[in-house]
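Below you'll find only one chain, the form predicted alone, shown as structure tokens.
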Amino acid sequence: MIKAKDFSAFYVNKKEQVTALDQITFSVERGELFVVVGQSGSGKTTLLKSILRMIPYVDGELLVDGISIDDLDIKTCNFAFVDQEVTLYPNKTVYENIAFPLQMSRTPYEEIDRRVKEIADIMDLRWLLTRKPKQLSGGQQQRVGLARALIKKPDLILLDEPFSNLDPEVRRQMRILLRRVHEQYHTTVLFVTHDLGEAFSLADRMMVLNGGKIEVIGYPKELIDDPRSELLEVYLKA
């Protein structure tokens, strides 16, 4: 689904070109929940922005379904993106917020109704469908944002620290919900976080970034047994 080979990304700061990702090589399989973990400035968000063609200066190869990002038409790609600051339409109900992407694509009402209720059941939102965003907690708003992203059954979901503004118990509940959604839809998920506990609890496989370089890639269990990363070693000893 995603393949990078010697991929680099840069940004300009005070007229100087700064390397955000430095010749990274990795792949994400179709249907995998792949977690990218690293500290602030490691290049995690830059990777997501590169896939969304929001980074103008890149080098090397980055492919999505065999198509170079240079040739991707993001407007027609069935991708979903969710970050930590979910934005809902304040004057629309939860039902209307979730349904909005399908309404924009002129999906028949019966199909919209079926799919909204289906995803609402999975995300435990059925009892909130008539409420407005201001009546929701932060965790409930984040669930609505994720449900809205999932309603079109995207081929790829990009998640940029989506739970970081929530309290620990709500974050735990959201991780459980995300795993449930992933098991239901088998959608390819690229999840970015700075939280190693979150990474280990979610990932099918995970990649540790440090200073724009890959430190290690592996399955959670094998990385617990053999961390091969200073960041992981410190975390596992704590």
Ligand code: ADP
Given for the second form:
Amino acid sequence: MIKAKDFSAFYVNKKEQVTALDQITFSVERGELFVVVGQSGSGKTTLLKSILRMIPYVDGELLVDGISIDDLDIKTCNFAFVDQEVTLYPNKTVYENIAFPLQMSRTPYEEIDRRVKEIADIMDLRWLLTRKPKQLSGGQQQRVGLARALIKKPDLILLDEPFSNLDPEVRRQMRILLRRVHEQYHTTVLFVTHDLGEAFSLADRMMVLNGGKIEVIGYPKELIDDPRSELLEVYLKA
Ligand code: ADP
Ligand code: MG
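Could the form predicted in complex with the named molecule be given as well, to go with the form predicted alone?
Now the full complex is given, and it begins with the chain already shown.
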């Protein structure tokens, strides 16, 4: 689904150049829940933005479904992106917020209704469908944002620390919901976080980034026994 080979990404400010990703090579299989973990500044957001073609200076190969990002038309790709600040339409109900992307693509009313109720059941939002965003908690708003992102059954969902503004208990529930969505929809998920606990509990496979370089890629079970990364070692010892 995603294949990077010696991929680099840069920022150019005035005369200074920052290498945010430094010749990374990895791949994500279709249907995988792949977690990218690393400290602040390690290049996680840059990786997601590169896939969305939002980084102008790149080098090496980055392919999605065999197509180079240079040739991707983001408008026609069925990708979803969610970060920690979901912005809902304040004057629309939860139902209308979730339905919106389908209305834009002129999906028939019955189909919209069926899909909204289906995702609302998975995300435990059925009882909130008639509320307005300001009548929701932060965790509930984030759930609505995720439901809205999933309503078109994206081929790829990019999540940039989507739960980091939430309380620990709510975060724990969100992980369970995300795993449930993933099991039902088999969507390929690229999930970015600085939280190692979150990474270990969510990932099918995970990759540790440090200073724009890959420290290690592996299955959580395998990395617990053999971390091959300072970040993981420190975390697992604590
Ligand atoms: P993360 O999401 O892991 O916190 P980022 O991908 O946002 O990391 O940033 C990676 C590196 O790129 C950091 O060194 C950061 O300072 C730098 N960076 C990010 N955005 C910009 C920008 N717009 N201009 C210059 N440097 C940037
Ligand atoms: Mg970031």
